[in-house]
Structure formats: structure tokens, C-alpha cells
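Have a look below at one chain only, the form predicted on its own, in C-alpha cells format.
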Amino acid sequence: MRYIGNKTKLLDFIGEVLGRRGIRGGSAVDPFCGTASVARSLKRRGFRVLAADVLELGHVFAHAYVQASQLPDVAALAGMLGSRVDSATAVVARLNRLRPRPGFIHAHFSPAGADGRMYFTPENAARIDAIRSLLGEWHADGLLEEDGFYLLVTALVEAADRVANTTGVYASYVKSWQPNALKPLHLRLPRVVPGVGSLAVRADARALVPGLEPFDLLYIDPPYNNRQYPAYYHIPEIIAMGFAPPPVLRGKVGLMLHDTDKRSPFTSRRKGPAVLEELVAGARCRHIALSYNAEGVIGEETIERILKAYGRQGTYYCYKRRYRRYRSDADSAARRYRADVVEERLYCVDR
């Protein structure tokens, strides 16, 4: 999924740094997991991972890509869908053939709705509605176990993102149909990473981390600028949550009215340093690795001061890697990017 701050391009860099510092396994906590790319990579490297996010979207991805250890048993669905439905792959194929059923997404995020929002074509919106509603019904009726439910919701969110009529974020939609938006919605089954002992939760990092038993690695990847994720990804969040009860919307693009519990103080220049220090101070871990962009609202000197205050100063180091920026839009009079290449910094310290 297209996601601001996604670390897919930096996984090798993060892995190299951890290896250089001798951090090769044990228990790891990723409390800002997002689309779970780093948490999934840590699981592949042999860590037992606790992946968390304040958004339901992050929790859904973490359950599918981190907590799930094998493809789900879908035997309970065979009686309803037919004897040929004997695997998760077969269930996905059946969902891809499901007829459209207009519902919440069709009414609020397609031009068929009263507000005329062009996020999805009416056909794709109605198919998103049909699939998400059916998944919710299967889960509520006990026909779909937890792992299977989250794997299929993840497949739906990713499929919807591929046909979303946006430039990568949902703060606005494009006023004409892009080629990807005109393609039919098509689900693909996520690839499960083997390995037991990893968990996914929806939680605020500052509430979660201090209550944990001692663990090995705290990987911190907080928001680094003033963009609030509930506003930039409100539609994937709504699909992840489901529509029962339907969320109350506001504004031109249909933001969720009640999303204060999903907003982060790390986006604030004023609050960011204090909440980072609070998080680091409360973590009972052996190692800390903080991913942060060079353009972030918390300065490098402040991060160094905080990590040295709660770690062994001789172990502190900031590793840097330049990479091509993720751009959700083009330069304009209202916004100009500083450069096409940015610097990612991985601040590390041992406790």
C-alpha cells in the first residue's frame, strides 16, 4: 500500500545497522508499525515481534503480516460457499467474483453518492462494500477465524488502494479518472511470514510501551511531520474498521468526525520532544533504534540528547542513508518539496 513513511526501501539499511550492532534476535516492539513493513522484516529475521499502531489500519496490517503464522483454515466456509472452497486462495477467488452491493463506500466515496466524491468508481465502491460487509458477517458468525479475517481485510484494503483515484494519500481525490482507478477491484492474498510468538495490538505507543515486560529491541518510527494519518488515510481506516456502526463524516472529502483518539502528538514541534522522551524513558529494553527523517519536526540535537540521557552514551550513533522521496503530489504554488532525495536517519543507543 502507498503510505507516507513506509520503510520498504530502507529494510536492508535497517537490517544492516541492526546486524552491525549485534542485534540479531530476541523480542522486538514496533509501536508505530503502519503497514508493518519493518515489523514483518524483523519477524523474518527471527525476532518475536509486538507490532502496534493507534490506527485500526495498522492493527489490521500487523495481524496479517506479523501475528499470522500460516494461512487460515477456511473449512467452516466450505458448507456455505461450496466444497471447492478449500483454501484461503479459493476464498479470495470467490470474493473477486462477488457481485457489487452498494453501501457506505458507494454512498460517500463514489460519484454516485450525494457528495459526488471521486475516490472510487461506483462499481469498485459497491464491490468494496459487498466484500467488507461479507467479511464482517463471516467473522461475527464464527465462520472466519481471526487470522483469516485480518488477512482478507488486508487484501481488501490493499486492493482498494490500487484502484483509488488519488495521488497516494486520501486528503483529496483527483478530479478526473486516473487509469488505475478504472481497473476492476482485484484482491490478492497477502503472503504470510512463518514463525510463532509475534502479536499485533491496536494501542497508543505511550500507553503500551511502559507496561511491557523487559524486551530486547524498541524500534520507533513515529510521524515526522505535521501530517495526521487519520486525515491522510481516512478511507483505508474506515475500510479496516468496517461500517457497523457507520462512522460520522465531515467536510468536503468525508473525514471522520470522531478521530481524536487516532491523532498523534509526535506531529507537533512543541509536543514532539516531550512525548519522545516520555516514550524512551518508560521503555524497559536493551536497545533502541529510532527511524527519523532529516526533515522531521524534532531536531537531531534533541534526539541525541534524549537517547544519551536514557542510554549508554558511548553506544549512541546516528546512521544515515539517502533515498528517493515518496511524493504524493507534484510541486505547486502551495507546496514545494525541498528535494527529490531525502536522508533517513537511524538513531541507535543501548540502554
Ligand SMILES: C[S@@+](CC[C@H](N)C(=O)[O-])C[C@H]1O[C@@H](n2cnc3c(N)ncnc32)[C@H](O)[C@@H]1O
Contents of the next structure:
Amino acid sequence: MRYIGNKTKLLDFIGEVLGRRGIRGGSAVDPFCGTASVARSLKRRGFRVLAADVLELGHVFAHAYVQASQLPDVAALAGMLGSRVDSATAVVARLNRLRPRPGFIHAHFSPAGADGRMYFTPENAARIDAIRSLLGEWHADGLLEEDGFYLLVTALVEAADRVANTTGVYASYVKSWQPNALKPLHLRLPRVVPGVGSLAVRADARALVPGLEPFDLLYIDPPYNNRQYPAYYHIPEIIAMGFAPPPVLRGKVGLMLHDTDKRSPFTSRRKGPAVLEELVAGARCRHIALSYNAEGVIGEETIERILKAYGRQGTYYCYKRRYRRYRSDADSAARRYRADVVEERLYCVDR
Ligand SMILES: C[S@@+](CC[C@H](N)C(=O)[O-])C[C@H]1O[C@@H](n2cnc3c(N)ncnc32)[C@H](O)[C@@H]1O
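Can you swap the form predicted on its own for the form predicted in complex with the named molecule?
Entire complex below, previous chain first.
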């Protein structure tokens, strides 16, 4: 999914650095997992991973791509839907044929609603409603176990993102339909990564990390600028959470009224250094790797000071890689960046 800070393009770089430092396998914690791109790559590399995020969106991705280790058993559903629906792929095909059922997304995020928000066509919005409501019902009725539920919710969030009438983030919608938004919603089953022993939770990193048993690798990828994720991804977050109870919305683009517990102090120039230091100080791990953008609110010297204060002498190093930044069209209209090519850094220390 299009996501600010998504590390998909940097997975080789991260893997290469870990390899160079002899960090291979063991237990890893990714408490800012987002799309779970790094967490799933660590799982592929043989780590047992704990992936977490303060957003339900991150938790849903983490469950599908990190905790789940095989395609779900859909026998209970087959009992109800008929014997031809005998695999997760067949369930996805059935969901893709489901009739639209106008609900929350249709009422609030399509032009059919009173606020006329053009995030989805009315047809796609009502199909998102139908699928998300049915998944919630199947889960509540015990017809779909956890892995299956999160895999299918992930498939829906990703499918909705492909037809969202945005320029990449949900902070605003485009005032005319873009070609992608006019395509029909189409779910694809996420690819499960085999390997048992990995877990997903929704948690605030600051509460989660200090309570963990000693582990090998802490991979830290916090927000690096003042953009708050719950305001940029409120609609995928609502789809991830479901509509019961229906979230209370506010403002022109329908942000969630109650999202303060999901807002992050890591986005603040004033609070960022202290919360990073608190996180590093409280982690009982052997290695720390911190992804951070060169333009982030916490400066290189501050990060170096913090990592050296809690790490072993001589093991600190900052690896650098230039790459093409993920940027939304909205960014280019509203913001001025000096270049498209940015430098991503991986700060490492052993403890
Ligand atoms: C830079 S993104 C991570 C991107 C991720 N590595 C990927 O490849 O998709 C930062 C993530 O941190 C999450 N976050 C922010 N503050 C948090 C906190 N205090 N605890 C846990 N997650 C937090 C955000 O919701 C967001 O998903």
C-alpha cells in the first residue's frame, strides 16, 4: 500500500546492513511496523518477529503478513457458502462478487453522502461497506478465525487504497475522478510468509518495548516529520477498525474525532529526542537499528548521542543510502522539497 515511510524500496539495504553486522536470525521487534514491510522481510530472513503499531491499520497488516503463517482454514465458511468455496482464494472470489450494501463508507466517504466527499465512487464505497460488514459478522459468528479475518481485512484495505480518489494520502480527495478511482474494487489475497512464532499487536511502542523479555534486534522506524498518521490514513484506519461502533467524524475530510491516543510524540521537534531516548533506554535487546530520514525532526548528532549513551563503545555506525522518495502528488503541490532523491539512514549500535 502507498504509505509514507514505507521501507519496501530499502529492504535490500536494511538486509545488507544487518548481514554486514552479523545480525542473522533470533528475535526481532518492529514496534512502528506500518505496512509491516520490514517485519515481514525479517520473518523471511528467519527472525521470530513481534510487529506492532499504534494504528489498527498497522496491526491488521502485521497480523496478515507476520503473525499468520499459512492460508486460513475456511471449512466453517464452506459449510455456509457451499462446498465450492473451499479455499481462501475462493472466499476472495466470492467477496469480489458481493452485492453493494451502502453503509458507513458510502455515507461519509462517497459523494452519495451528505458531505459529498469524493474518496470513493458510490458503487465502490458500498462494496467496501458490504465486504467489511460481512467480514465482521463472519468473525463474530466464529466462521472465520483470526488469521483469515486479518488476511481478508488486509486484502480489503489494499484494494480500497488502489481505488481511492486521492493522490496517495487521505488528507484530502481529488475534486474530479481519477482513472484508478473509476476502476471496480478488486480484492487480492495477501501472500502469507511461512514461519511460526511471530506475533502482531496493536500497541504504543513506548508502553510495549520496556515490558518485553530480552530479545535480539530492535528495529525502530518512527515518524520522522510532523505528519500525523491518523490524519493521513484515517479512512484505511476506519476500514481496519470496522464500523461497530461507528466512528465519530469531524471536519471537511471526515477525520476521526477520537484519535488523540494514536497521535505520535515522535513527530515533534520538541518531544522527539526525549521519547526516542526513553525507548532506547528501556529496550532490553542486543542490537538496535534505527531507520531515519536525513530531513527528520531529530538531528543526526542527537541520535548519535542517544545510541552511544546506551550502546557499546565502537559499535555505533550510521549507514547511508540515497533513494527516490515516496511522495504523493499532494505533497508536490503543497510542499517544497529540495530534491526527489533523499538520503535514508540506518543508525546501528550493539548493546
Ligand atoms: C515511518 S512509519 C513505519 C513504516 C514501516 N516501516 C513500513 O515500511 O511501512 C511509522 C509508523 O509508526 C507508527 N507510530 C507512530 N507513533 C507510534 C507509537 N508511539 N507507537 C507505535 N507506533 C507508532 C505510525 O502509525 C506509522 O505506522
